[in-house]
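Below you'll find only one chain, the form predicted on its own, shown as structure tokens.
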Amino acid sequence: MNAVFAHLRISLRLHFRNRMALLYGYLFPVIFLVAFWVLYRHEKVPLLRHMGELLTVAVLGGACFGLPTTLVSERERGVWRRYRLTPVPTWVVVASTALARLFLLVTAGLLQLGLALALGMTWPAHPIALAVAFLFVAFAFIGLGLVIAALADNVPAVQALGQCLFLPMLIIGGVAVPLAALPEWAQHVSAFFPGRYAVEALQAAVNGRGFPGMRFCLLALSLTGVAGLVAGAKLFRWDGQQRFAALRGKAWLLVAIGAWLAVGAVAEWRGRVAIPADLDPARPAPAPVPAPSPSAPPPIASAPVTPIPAPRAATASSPAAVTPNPAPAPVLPVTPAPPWMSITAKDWDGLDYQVPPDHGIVTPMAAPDEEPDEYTKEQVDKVRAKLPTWSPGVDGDDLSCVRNLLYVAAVPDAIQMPVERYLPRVVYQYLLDSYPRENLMKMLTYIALHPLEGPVRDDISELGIEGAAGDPMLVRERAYLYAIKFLARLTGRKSE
């Protein structure tokens, strides 16, 4: 054990002298965190929904770039060949190197978490589960880093191999782009990338169900890490003069590849790729039927109806019956006024109109004279033509229709589609044409004051806009912001 700690101390000292290692290990994750904060700074709890992605990026940078870069550069300088001459077993050197990398990943993760808390993020819901998930993620990607180090003959090859894995995980592996925003084929492909399970496990600990929501992910990461460690150990090279092409036993690489394929196949078999409709977080649960209160009066039993005899005809001998009693008029039920009717100018004057600018990334809104490109214009025209017959926007009470129309602007903005800048203008004009101005102001104010009411509509594919944000709270937030923006125009705070 003394040899392990001695080499661990040397590895850490060399790491903090390497500027490139510090760049990948610390600066690179911080840049991602700042970028995510700039993009999503208008969310109610900054960065809370993205900590799984940010922590995964931190581990990816340190394990899949920093670790193999260190191993290959030391191998090229002959450091590992000198290690081989020492009376220390091979596993001791490799284990201490992996422990040093684990320490660096933990410090990078703590740096990410500390910065996120300083920017306003709340404390994770399951701290212990987060620590466990982070260790599993680090274990899986350290194994992957050992495989990259075994494949690469020099440091530039490490960069190339790392990018070949890093970029697909960011784009279609669920690391940087939400899975719900990806097309169906990409969701199936993402099941074969460990980055997806890293994000899901970490996010389940930050604001999800904790351990019950990460069991399969932890198993997938364990299998990936074990396969990577086995393949990396069997393909390990001491001498920089050895080339991978001339190395024997290259079939061990199939162990690592086979683990990825096995995890993806099991995910497909267990139906973990696409979100089932009954488990879709954007679909509201049916309202429970309230149980009768013990203090409530018992229901009145319906009595048998006795037919009322017809009045007798009036005769001269019965003056009291000259004019029969008229039948009682039917009592019509009184329909209560909708809640938004009680909204007054004092309510919309008291709203906070400090919302993101129209030219920003969050809730953008094109100017009246701004023209989209040809493809985007086709989408806009299609939505404009279908809105008058879109069932969620025309069927039901006025308040629900207005809220659903706000989602037409909110969903593309949450997904960050190119059409997001132009649909709000279409929705705003349609609302002006469909409702009296004062009623529209009252309904938008009511929605802004009660943003959590009503079901979330995250699917507007009937209008020709494919995709879903997958996060009902995000869609609600964007609908709230657009309600404020429309109100600012209706009240004269901003030009229409």
Given for the second form:
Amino acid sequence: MNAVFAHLRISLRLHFRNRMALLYGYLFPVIFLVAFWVLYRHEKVPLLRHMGELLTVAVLGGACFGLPTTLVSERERGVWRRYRLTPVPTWVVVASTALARLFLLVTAGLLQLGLALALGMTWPAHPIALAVAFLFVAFAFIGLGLVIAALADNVPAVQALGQCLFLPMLIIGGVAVPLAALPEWAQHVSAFFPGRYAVEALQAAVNGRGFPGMRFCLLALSLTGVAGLVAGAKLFRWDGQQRFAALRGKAWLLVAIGAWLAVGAVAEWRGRVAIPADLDPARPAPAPVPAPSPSAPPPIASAPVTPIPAPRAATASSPAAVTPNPAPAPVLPVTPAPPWMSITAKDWDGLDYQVPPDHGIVTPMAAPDEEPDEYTKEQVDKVRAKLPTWSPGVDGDDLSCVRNLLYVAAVPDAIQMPVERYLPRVVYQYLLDSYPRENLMKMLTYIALHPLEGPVRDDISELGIEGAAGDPMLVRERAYLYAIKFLARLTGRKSE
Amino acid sequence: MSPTPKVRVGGLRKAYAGLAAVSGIDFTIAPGEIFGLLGPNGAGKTTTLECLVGLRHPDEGELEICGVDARRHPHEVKQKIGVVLQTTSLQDKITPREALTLFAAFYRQSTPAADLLARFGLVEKADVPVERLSGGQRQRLALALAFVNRPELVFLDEPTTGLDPQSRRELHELILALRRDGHTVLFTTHHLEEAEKLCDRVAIIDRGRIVATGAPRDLVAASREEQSVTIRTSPPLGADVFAALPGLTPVVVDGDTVRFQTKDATATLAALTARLREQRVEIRELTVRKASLEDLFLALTREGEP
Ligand SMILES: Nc1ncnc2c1ncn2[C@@H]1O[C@H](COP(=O)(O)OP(=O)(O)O)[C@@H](O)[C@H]1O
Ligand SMILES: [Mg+2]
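The form predicted together with the partner chain is what I want next, because the block you gave corresponds to the form predicted on its own; please supply it.
Below: every chain and molecule of the assembly, starting with the one above.
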């Protein structure tokens, strides 16, 4: 124990003397966080929804590169050979090196978290679950680091091997690029990489359901961690002259690979490969394209992902159609027929139904039989119960009410709340129940043709949903998209 | 009855991928002895030493160190020995004091870092990172680390190789001090003078075998009557010229220089010069002196060379 402590202490001291190690260990995660924050500062994408990814990247960097670089460079220069001349068992030195790394990862994680809080992130929902999830993630990736150290004959090989695991995990493993934005094959591939479970577990602790939402992930992470530890220990070389190719017992590598395959296979078998509902909040902003700031002139086509097409059918266009944020429609005592009454089938048939898929990031919509988890369900039920008494949805003219109701679906989507998949379904059902089908189709079509008309409602906190997108254009765009989605169902273009 | 030897090696064999590096080595080291393993590069010194200290698994042979079966209880042996290898280095940023403290934690018993720093002349460099130490200082640190566990026996693999003359002299002084303090030391070297100066006993090793063992003095005494002759000629001579001459011990041909030992230099040289005159060979240089350990070493290690 004395030896573990002594070696742990010296490992940490040496680490803090190594400028490069500090750079990678601490500056890198901080830069990542700040870059993310700067890139998305116009879009109200709270850091809270991305802490899982940011923490995972920090751990991945420290474990995939930092740990094996230390181990391999010490082995190369003969430090391990020297240790080998003393009675200290190999596991003592390996364990204390791993413990030192754990300390570094935890401090880097806390630094990242602290900085995020300083930048205005709200407190994580489940701090204890977050600590537990973080330890599991660190454990899994330290195991991976040991395997890399065992495979690499020298430091450049560590870099190469590390990149071979790091980059795929970042890009198609669900760590840096949202799973929902990936093609289906990549979603299947991601199930075989532990990075995805790391993000899921951390995110569930940060703003999801906590422990109930991360059981499978913790299992997957411990399995990959244990397998990495076993393979890393069995393949451990203390002699820098010994090449991996010349090593006996290379088959132990299969343990590590086997664990990844097993986790992926179980995930496939249990059908949790398609983006699970509780992962939704973990999705990053659509694309690293800065959204137009609210004060900018509103060229609609520059909205983040799906440009709103300029109204094609000029039918029933009103002078207010292209005026952004007009004053509330004046009450016209003499005009009996509101403008949407003149909409015909020709108008809704002329709309562009090419909209983002229901399971995507932008304007998601749960399938009719999809059940939210309990935490989300509670919120959804609350909104459903309040809708019939929600003033903007019942008072005033029908068109304004329908438009306001669309915002109930659009606002959570714009700020990526966990309920975003389910509220559109609630709103759709409420609309169906409240208006004659024909009228509903006309009003939705009118809204789709005049997306900039009427005031934007960015705040639905009266319904129990806290938060505001702060970006009227974004909310208008999403409301437009939901109008199209509802119309697709009403016109039978999409069957359910 | 003589005390139990500190090292007893019997029939040690080790091959790398089928190529024998050590083929049947036997020797013992008594307590308090400074024992030298002397041999040219590639003779198998490092292999022998690394088998003894538990870094390599011998193919065959018995190893007993400090009364412990080294192949069965390597960890027990490691508690009792100190080692300086030819090729190890510490982390760049570690300081001598930290290294000594760290290694002390690896053993059941240890000497305080401060004592070792004083003993090996590292007090002033105690808190300087290893990367800023000179070669000699690093070697002294390596030696200090070997003494951290108050070892019964110390192994040094070519401790002076690569050191400047000043550091080498300092290290010699340290080893002589070890002898005075009654330490048992096994060290390897390819330097004859070093072995002659420092060792109580040497084993000369060549191509994986021990070709002679004894005190340097005794080894030289065995050939005391012999004289060493070096002759340089033009054109160069072949070994065949000497075959017919009586009383010659092994002949070493090195380019145009030939070296041999003889018990009667006058008679041998008379016969040789007569022959050279016949063949019209010119003598460029000729030296005759008393045989040294070096001559013995060269004779033994060049034997059977093509
Ligand atoms: N790791 C190794 N693999 C293969 N051959 C080796 C290895 N180490 C040493 N040898 C060979 O074994 C022989 C003895 O080497 P070594 O014990 O290092 O000699 P010395 O220390 O006397 O110079 C040499 O021929 C050397 O080339
Ligand atoms: Mg050697």
